[in-house]
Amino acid sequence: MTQLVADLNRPGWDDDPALPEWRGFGPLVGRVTADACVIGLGGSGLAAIEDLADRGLSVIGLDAGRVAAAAAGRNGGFLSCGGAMSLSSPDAPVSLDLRAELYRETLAEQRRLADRLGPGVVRQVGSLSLAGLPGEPIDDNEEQAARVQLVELKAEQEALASIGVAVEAYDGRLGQGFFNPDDALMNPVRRAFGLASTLPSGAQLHEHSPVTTVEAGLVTTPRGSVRADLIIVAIDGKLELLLPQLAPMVRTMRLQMVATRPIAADRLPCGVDFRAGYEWAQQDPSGRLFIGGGRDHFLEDETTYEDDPTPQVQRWIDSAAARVAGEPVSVTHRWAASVGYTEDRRALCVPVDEGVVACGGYSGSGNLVGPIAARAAVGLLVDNVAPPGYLRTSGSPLG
């Protein structure tokens, strides 16, 4: 078992040799005016900025840190279709037709991203969803949980097939479940850097500019302000800290991950999620394993605004990593991030003031759902088009 010594709270994605040199953008200083202001320079914020600039509007984009320094550059790198809502759930908050529509939209978003950034960034290799973790169950509880998960996965496989997805049953060395050929993988930092460096003219970005207040027509930072008629808040974790009125609708949780030195070649042929998605892993082209999860074992502790890795979750991930790798692993990086969850797993696209819309609450599936929510926010503000029903535009308090 690896010791808890690694590059602490620095994502392994940042050490990808294919990552371009990042010169960055200066902070916002002084008072500026634009047609629109977007807060958050992750996947959703960059999508909103691109959409607004493509319409000929001037846009100021702000981020508290570097582009993709928060959850947008610290997640598992999955481009999974359909979002966080299960197709097979009988208790889903929206109809199967709307969930199928979201699936199709996320697939289109993924292909748009692949066309934009190329196969070197977006690896269209599919994904496996598996019951349990590889190897023999460690106890009766794990064995029973895996049986339940397998039943749920079979129902999800049937639901995906019913909307035309070419899913296949899987029973192999990694476990049992199904393969979805539609899904893809990426290094999320490469995605963000690629998008941020190729935005249309009319977009001006500022890093290291934490927003302190948002109100109709005005965004304030410690060193400057932006006056804009249109404002989109496109952050996921800690959204309810910036906009307390959203606290009844979304809660911030911590995700944790590790990266390892290269393991056996082709151990993971694609992205894999285990245990109903509580663990997720991919192997990059160099052979390194990226794996996260374990939150369900420490749920109270992980419902937090803290975003540093913790020993107990990291030990769980270490154990899971060895089972996934099929061999001892050597961890090089450990990190965590804050992400937003909604009770019903619908992402938010919520008006919060005149000319202000907030996006977030992606519930662990923001790499494709986030840009869709952000584009819907643009449509709402610019065209007065109501967001699609698979997004949440208002809501009652969390239970």
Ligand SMILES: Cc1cc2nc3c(=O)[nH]c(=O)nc-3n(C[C@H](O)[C@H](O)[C@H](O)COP(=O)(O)OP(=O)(O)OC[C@H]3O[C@@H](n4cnc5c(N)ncnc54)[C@H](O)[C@@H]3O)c2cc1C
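Between two forms, the rigid core is the largest collection of C-alphas that superpose within 1.5 Å. Residue numbers count along the first chain shown, from 1. The structure presented is a predicted model; accordingly, all values stated were derived computationally and were not measured. First, how it differs from the form predicted together with the named molecule.
- Superposition of the core reveals a Cα shift of less than 2 Å for residue 385 between these two forms.
- Once you line up the core between these two forms, the Cα of residue 16 ends up 2 Å or more from where it was.
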Second form
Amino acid sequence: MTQLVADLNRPGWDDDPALPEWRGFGPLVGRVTADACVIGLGGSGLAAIEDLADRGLSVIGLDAGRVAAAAAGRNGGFLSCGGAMSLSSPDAPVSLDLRAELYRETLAEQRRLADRLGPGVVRQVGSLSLAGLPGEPIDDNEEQAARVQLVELKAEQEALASIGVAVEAYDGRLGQGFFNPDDALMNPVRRAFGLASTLPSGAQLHEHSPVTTVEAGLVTTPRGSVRADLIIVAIDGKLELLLPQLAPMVRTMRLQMVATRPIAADRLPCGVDFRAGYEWAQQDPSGRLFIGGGRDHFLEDETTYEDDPTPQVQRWIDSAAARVAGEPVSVTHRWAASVGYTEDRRALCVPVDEGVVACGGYSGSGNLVGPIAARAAVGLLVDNVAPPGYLRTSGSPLG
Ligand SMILES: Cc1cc2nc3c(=O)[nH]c(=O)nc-3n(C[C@H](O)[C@H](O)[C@H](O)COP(=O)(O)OP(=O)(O)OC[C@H]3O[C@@H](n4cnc5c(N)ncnc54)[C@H](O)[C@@H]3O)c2cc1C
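Output block for the form predicted together with the named molecule, input the form predicted on its own:
Then the entire complex follows, led off by the chain already shown.
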């Protein structure tokens, strides 16, 4: 049995030596003016800042906490191509061509991160998508669900193959499904700090500066304000708290994870998702297991703005962790964070005011789609280029 008392609500990634060395940025104090202001210093906001500064614009980046304090520093570290919309779904909100275009863009984004940050941050190892969890099903329902998932995975494998991805069927000690060689893994904290500390001159960051209001040309925090003609809001979870007008399009959910002491070396050769993606796990180079999931069993409770781990979901993850590890595990960290879900899993890049664009709603898969949406926001504001059709730029309310 695993212990429930671990390092509570501190991500396992925060053990990284990069963290104590992080010098950080002071809060925004006073009134400043810049060409652009970006709200949110996760992977998405940092991509927008880089893009704006690369164009020679002055940019102020603001975050309520530290760089990547929210989902961007607390996630599973999967750099999975294609985002949250499946290729095989008959109900997808956009055409297969558009989903294939998004797949290619996310792959390019991942390669770009790998080139920029190196193999110490991005591991290009592929990923497995498997039906069920490893080991014997606990009951008939689980067995039946795994059969259905396997059929869905075969359809997804075929759809991926149809757009030229070199997917391979997998039937091995972890279960059945397919291997996608395009996917990669990362250490989220290293990624965020790596990006934040190598931004072009012209970018100025302020941590611990919660934005209270956003209007055309003006961003306000408790101790200061930024005047800027171009404003990008790059917040995934809780986006609708700052911009309530987006509440009909995006819903905040909580996702939870644990990290363990090292398990058997090479148990997971790559990132692995189980049960239609409801669990996901990676083993880092030191052998530790990082695993999350369980949301579908507690959907109502996990539709919340709270971002503390809860005993019921954590117990579920503990049992999944032991099955994935193939041995009892010792949990060292437990944490949670907020993300934004859209009803049809299409990410948002939505103008909300004159010169203000909001990005978010990545439905649990924003590590690559987020930067793409944020760059699309830059393209819209600076070049007047409409975002690609795989992003939603306006929308009907959620049901
Ligand atoms: C447990 C978990 C596991 C996940 N696993 C994966 C995965 O493996 N692969 C994947 O692709 N995705 C995964 N995701 C989703 C992914 O982490 C997010 O989609 C992505 O990190 C979003 O990044 P972002 O920069 O858009 O937003 P965020 O990470 O939400 O960053 C937004 C920033 O804005 C700041 N902010 C919020 N409000 C304000 C305000 N009013 N004023 C100023 N700043 C503000 C926050 O402090 C935060 O730092 C996971 C998420 C969670 C929670």
